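The chain below stands alone and is given in structure tokens; this is the form predicted alone.
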Amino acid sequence: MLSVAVSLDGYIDDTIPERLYLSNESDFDGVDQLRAESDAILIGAETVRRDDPRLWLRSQERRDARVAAGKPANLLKVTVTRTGNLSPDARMFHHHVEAGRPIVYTTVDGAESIGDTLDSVADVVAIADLDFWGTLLEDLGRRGIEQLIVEGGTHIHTAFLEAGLADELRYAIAPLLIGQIDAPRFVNPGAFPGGSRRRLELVDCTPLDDVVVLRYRPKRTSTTPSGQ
């Protein structure tokens, strides 16, 4: 499941130094809902460094759920790195981590970068295979994950997409517009499979205050309506 909340122009940053809230409250929970639900999130190195987020589930009820059902109260956390730019000092590596150690995924040259600075934190594992995200979620799945939510950002969300990898988007627009043409994007241009031609399908539609919140997911085959 990829995630993510962007402007009416389709920004989900701008380039001022202080984080952009996007979302509101009620999809701020929305969120939260649907980390509960999954068994580890996954976000890219590049958010990690700008937004250094915990990762956690914010709502005490959705944790003490989670673990009255057996499993952990928290996600196991992901993220993703070419070039090993990590600190052992982010708060995804130290904050809430029930669900077992963070797990940073790389390649043979990222690991080579990161060393054993994350040893402590962290657990690194370096991917050689040119099916670098084919090869991860295998990996994840092996370690019991049955279902990601994937938090971007931009290259991440653009690889999964390119990749045919997502079985579902939720989108939440927020009605502002940024038009910074440095500020970062939902995805970067792409080779997406079907290209201009493929429509998703529409799911779900649900407005929370001032945030529409869409579902989409993909089709089998799509064409273009007749007539256009």
Ligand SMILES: NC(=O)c1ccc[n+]([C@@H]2O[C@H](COP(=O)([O-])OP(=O)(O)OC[C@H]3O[C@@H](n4cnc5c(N)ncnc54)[C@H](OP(=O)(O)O)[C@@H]3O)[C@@H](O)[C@H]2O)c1
Second form
Amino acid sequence: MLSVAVSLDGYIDDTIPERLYLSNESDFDGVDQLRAESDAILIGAETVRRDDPRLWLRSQERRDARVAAGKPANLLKVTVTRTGNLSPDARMFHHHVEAGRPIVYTTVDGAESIGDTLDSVADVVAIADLDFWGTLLEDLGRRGIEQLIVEGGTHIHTAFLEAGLADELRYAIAPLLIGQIDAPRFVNPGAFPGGSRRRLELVDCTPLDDVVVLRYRPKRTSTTPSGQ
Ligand SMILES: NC(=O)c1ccc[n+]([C@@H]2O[C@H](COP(=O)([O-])OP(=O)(O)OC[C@H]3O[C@@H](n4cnc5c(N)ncnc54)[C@H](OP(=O)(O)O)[C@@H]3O)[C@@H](O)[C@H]2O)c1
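Same protein, different form: I have the form predicted alone, so give me the form predicted in complex with the ligand.
Below is the entire complex, every chain and molecule, led by the chain shown above.
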């Protein structure tokens, strides 16, 4: 499940160093519910470095419900890096790690750069570059992860959509116009399955105050209108 909040002009952040929150409270709550239904959460290393999120379940009620169902209160946290440039002080390694040590997937070279710097906070797993994402998902599957929520940023969403690995896309449109050419967009240009003419299947459209949440199934195709 990919989840993203996007401005009206297609950006997912601005260029100001302070973190930008595109969502509103109702949308954060919707994402919290999705997280509660998932087993693990993945973000890219650049989002870790820029936003330093905790990746936790904000609702005590949802954490309690998970525990009552025999699950850890919070999700397993996962990130990916090629360079290995991750601080052991990142908040995702320390806050709400009830599901076990966070996992850092990296390349063989990345694992070499990381060395033992993350030993006290995370499990580092090296993957050969070939079919990086498929191997990552298989490894998570072996660890009992059935539902993974992927929360960006640009490179990560692009990679999952290019590889055709997303079952669902939750796309929250926020009422902002960023207007900065260097700000990150939802995805980079990429070779998406089916190319530029393929339509995704819309499965839901819900207004949440001033945000609209669209849910698409990227793996299914809708009929292309024949036009004039
Ligand atoms: N609005 C939203 O919903 C939302 C959500 C999340 C993030 N964001 C924003 O997105 C921006 C960051 O996006 P981004 O595209 O710059 O970064 P990103 O997608 O968060 O992370 C990209 C990083 O992931 C690692 N990576 C990518 N492909 C890899 C591969 N095949 N193997 C191993 N590692 C790989 C690399 O890390 P290394 O550089 O360490 O090698 C790469 O630099 C931030 O501004 C953040 O605020 C917005």
